[in-house]
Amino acid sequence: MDSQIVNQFVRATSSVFGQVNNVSLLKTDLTYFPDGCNFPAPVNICLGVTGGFKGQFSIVMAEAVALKTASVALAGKEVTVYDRLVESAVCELANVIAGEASKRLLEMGLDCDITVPSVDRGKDFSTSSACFVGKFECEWGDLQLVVKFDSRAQIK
């Protein structure tokens, strides 16, 4: 069950990132951390999941990836400074990824809702609860996807 849920977020991240940014993501690792994890998080976009299961997922990216994402949102206008516009662009990207993952989960019989994203900058990502971390590479830099949830979720 856990891998079915996590794989929907992994697939949604790869698919949407490529469609929206026209950049291919290469998944380099997917690891389960039963006791949580801690790593640097230059830009961390976090969304909650409610409904069919409870949890959260985060997209952690280098600031350079966030700037490139904003540049794409502005039809190629180069963005060189992290500001509210960049934050808006990465939140929108996370919303689209969340929507795609939610759609995929619904097709599996697991109805869920996604909360509004929040962004943290320059802090470590840290959790003491079990989570999956997917690592991705692209020409812009690295991304991590962190998925953690109540494992009692039931697919209908």
The other form holds:
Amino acid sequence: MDSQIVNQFVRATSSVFGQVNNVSLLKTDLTYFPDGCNFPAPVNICLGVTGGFKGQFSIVMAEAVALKTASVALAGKEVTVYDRLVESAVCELANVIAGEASKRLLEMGLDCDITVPSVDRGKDFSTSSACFVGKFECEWGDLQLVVKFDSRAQIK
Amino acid sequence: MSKKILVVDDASVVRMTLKQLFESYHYTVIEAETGEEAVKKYQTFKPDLVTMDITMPDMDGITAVKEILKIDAKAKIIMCSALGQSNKVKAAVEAGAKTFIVKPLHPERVLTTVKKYLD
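For comparison with the form predicted alone, provide the form predicted in complex with the partner chain.
Starting with the chain above, the whole complex follows.
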């Protein structure tokens, strides 16, 4: 069940990233870490998920990916400095990915809501809870997806 | 006089994108970052149309739709949200939104929808 839920986030990430940024995102790995994990997170966008599945969903990306995402959101304008607008663009991307994942989860019978995203920059991603980490690559740089379960999902 | 559109979204990049799009078609744009701010700005500016996100701090978009419709039962509100689950669309339409556009937003689709309700 957990892997089915995670797969919805993986598929949503690939599909939305490609659709929004017009860049192919290649999944290179998906690993379960039962005791948590720790890795550098240049830009970490985190959203809470409530309802049928309770947990957290994070998109961790290289700063270059964040800048390029903002550039696309601003109709191709070159973006070289990480500022609030870049933060807003990556939050919006994560929001749309979460929305797409929620739509897919509802089709599995899990009605979920998404919280407003928050961003951390230049810190490590660190959790002692069990989580799935998906690794992706695109021409702009690397991206990771982390799905963390607060509790077992309940199928209705 | 140009028609007024109130753009409600907590993401500044979305507000900026929609503002540029609407202004290039000579609409006047007013922005709000939260549902609560949207209700206040609706009262002040009486826009011809509102684009409304759902997930926002303070007051969510569906509550804001209900509050705006208490002020003006004829308010034209288009939901623009990443939450495209069928139950969210249904809740928004039941709250009184005219229609629902699922993000990512495509400029042509947004414009066509806005024009349909404004003209």
